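Heads up, the chain below is alone and in the form predicted on its own; it's given as structure tokens.
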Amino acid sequence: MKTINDIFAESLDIPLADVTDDLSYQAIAQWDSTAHMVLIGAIENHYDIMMDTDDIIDMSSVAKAKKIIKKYQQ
């Protein structure tokens, strides 16, 4: 089963080993504004959710993404 870490690795085209909870937006060149929207789309498709704008903007790290996804799974 695909995990959020898998989605980050695939969307950002980085090794899975590089995906940690501390990985944050714009901390690496691959996670720019365009990649952020690709990532949002991949998360929404995988979890069958539609995030609101505040959550999209607030998703600034892998750890934060996990918290936001949990909110939609309740």
Contents of the next structure:
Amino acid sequence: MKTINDIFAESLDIPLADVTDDLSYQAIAQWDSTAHMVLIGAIENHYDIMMDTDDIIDMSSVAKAKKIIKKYQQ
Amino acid sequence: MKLLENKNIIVTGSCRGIGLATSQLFAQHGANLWLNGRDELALQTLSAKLTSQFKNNNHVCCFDVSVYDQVKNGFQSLFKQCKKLDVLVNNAGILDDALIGMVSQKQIAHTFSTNTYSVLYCSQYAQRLMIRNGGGSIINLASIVGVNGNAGQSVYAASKAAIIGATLSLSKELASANIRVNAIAPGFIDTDMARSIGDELYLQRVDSIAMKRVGKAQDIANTALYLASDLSSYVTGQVIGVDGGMLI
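Switching forms now, from the form predicted on its own to the form predicted together with its partner chain, please provide the structure.
Every component of the complex follows; first up is the chain already shown.
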């Protein structure tokens, strides 16, 4: 079963070990605005959800992403 | 040949004028249609009529395109129903002519909300459904007035010119996701909106058209069909004038 960390690693094309809760948007070159939209698409496809734009903008770290995804799974 | 079979399409402002002609033509070409407008009863009536006449799938999608939360809920509902979207036709719009010295702030806000903000709101959600599906087509209804300007229509022209700017930018931004974004710039088209300008001005406008006839909503719908179908699969970032050679 794919985890959120797996999705981050695949979408940002970084090693899984580099995906930590405190990894934040634009902290690394791979997580730019274009990659952010790819990441959103991958998360939405995996969880079969459609996020609000506010949540997409607000998804500024791995920890934040986990919190937001949980909201859609309730 | 049916050009839109298996395509999920939403048309905003689908009950009247160009939106109605476009919906009818798309239904004829086998589209799965989501009919948008603010009058639920009118949408249901149209949906039933199209289903009966063309045997395609029609759905009612009642929300106000100028209200962000309604757009968001509308597209989330569409996502739950069908998961994918192929075509968005941003058609809904209003015409409220006035000389610049006599335009109220309320008129400016209302025109931009309905004509321009709506295009950005709907495109934002639509492109996300299209990306998941490997591409799509966004068709924005601009206006010849947005290209050339016209006395007494500064607010309307500005709202339509902004659509052209959005079209050109989105076409560049979304091309890599295989989403095509184009605009149609109708000239003077025989709709309720055009007839609202009064007889004298109506005749003046017709006289300024090289082909000496007012355009039909069907003329615009035909161009929308081309842009929605795979016939235009390599066309993006274009503003197509459909105006009979109108001079402004």
